[in-house]
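Only one chain is given next, in structure tokens, and it is the form predicted on its own.
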Amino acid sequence: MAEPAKNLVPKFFDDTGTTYDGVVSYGTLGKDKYWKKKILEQISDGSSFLDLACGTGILTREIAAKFPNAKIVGIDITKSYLDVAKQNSNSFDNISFILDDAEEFKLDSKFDCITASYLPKYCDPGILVKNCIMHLNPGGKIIFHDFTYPKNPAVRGLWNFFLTILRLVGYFIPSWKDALIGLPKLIRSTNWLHNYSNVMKKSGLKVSNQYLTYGAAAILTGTK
């Protein structure tokens, strides 16, 4: 990409808040639910967890439903996406949701567990490594979850041409027409996966991944 991939955040999001579930519903064939299980079976315990990029809040209300009794801390770059999770998250009181930077961001608390769904593409992993271990208990898990694009030849056709059909929602859906035709070329051009491993494994940590559906997208774990 011509610009640092972080850059392309408000670009892509900065109006698409109040459309997002249904988008990334429809945009992943009602697989991003699926992988929100998979992340979800990665967590056995824990009393504080920390979900980065938390966006309309998905994934952190699955969390704070698994574990009730747990302190859920979420964190966005984007207002809106925050204005909209706050709103969708009113039944659940072990929940708080701050404004701020991923890789950026200083707490007092440290945590359990870390998950970051959809946002390793945009960071850098040396910065955000290093700022998740910091706020990582001993023992504590970070969880990273994004796109990868599939090395099958097949499924990767098959990719190639669903995201082709899908930039047809931009014309129904002006806000999210820059998002539909950037996100796929950052896919392609990512290699997160290979260069998070790197970088948690020299920072100590014990790395393990799984690709998702033929490698249409991946979890990367690290446990201190």
Ligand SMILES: C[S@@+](CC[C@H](N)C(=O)[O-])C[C@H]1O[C@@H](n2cnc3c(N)ncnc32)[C@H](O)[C@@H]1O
Second form
Amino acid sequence: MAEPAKNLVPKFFDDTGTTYDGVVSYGTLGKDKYWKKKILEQISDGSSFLDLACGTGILTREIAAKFPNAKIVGIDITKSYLDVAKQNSNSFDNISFILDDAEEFKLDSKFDCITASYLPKYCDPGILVKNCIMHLNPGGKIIFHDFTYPKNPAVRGLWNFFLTILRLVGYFIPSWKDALIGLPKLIRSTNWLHNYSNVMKKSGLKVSNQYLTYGAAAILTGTK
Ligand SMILES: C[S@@+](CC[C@H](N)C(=O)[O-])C[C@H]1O[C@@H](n2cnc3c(N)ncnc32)[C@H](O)[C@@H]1O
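Now that we've seen the form predicted on its own, could you pull up the form predicted in complex with the ligand?
Next comes the full complex, this chain leading.
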């Protein structure tokens, strides 16, 4: 039986917090910046935001900059990532960070919008969506973003070629070896978009999705 994707999280992330920002930028050929912009476009207003798997806080800070009067909370399971997030967010007084599991955290507050970039493929859709809904205000929005395996054969060929190069690079960067070798396999096997979409619909959310960059990533939204 395949290993649960959640088991990969410490292998991929425990030792990579300090170099993540550069790797995500080069490793997506700069598309991460564009994908985050597309996530932000999905948020028109709100006064309370929760960024799950906030990592080093790239998206968290972009939300905080767009909504300077709002309260923003970032949650991540990996301490080394949160340490970088806190250090890089010193100039923001509207962000707080919590070390916790997105599937298990319990907060007293509810939010107008919950975002999660690159988290869905590691989690159980039923558990994550249920926990998000519990922390969502009426009318609030969940925004999930992650990699998808392109359907178009030509794009798929290019994608596989690029990820083969990334895998080779992985052999020369010990701290990133597990992630750069394991991630392509996980992206090929995950069906997160379909699975989360189904769970969200069954939970009564109004669902829509958007493919990005020829199907190399997608954004899924669910409104309560
Ligand atoms: C690729 S990074 C993405 C960070 C950030 N969202 C971004 O877009 O730059 C994935 C993050 O997911 C976090 N993560 C994975 N599973 C998690 C979980 N169950 N709860 C909270 N964080 C989790 C990891 O610790 C890591 O920081």
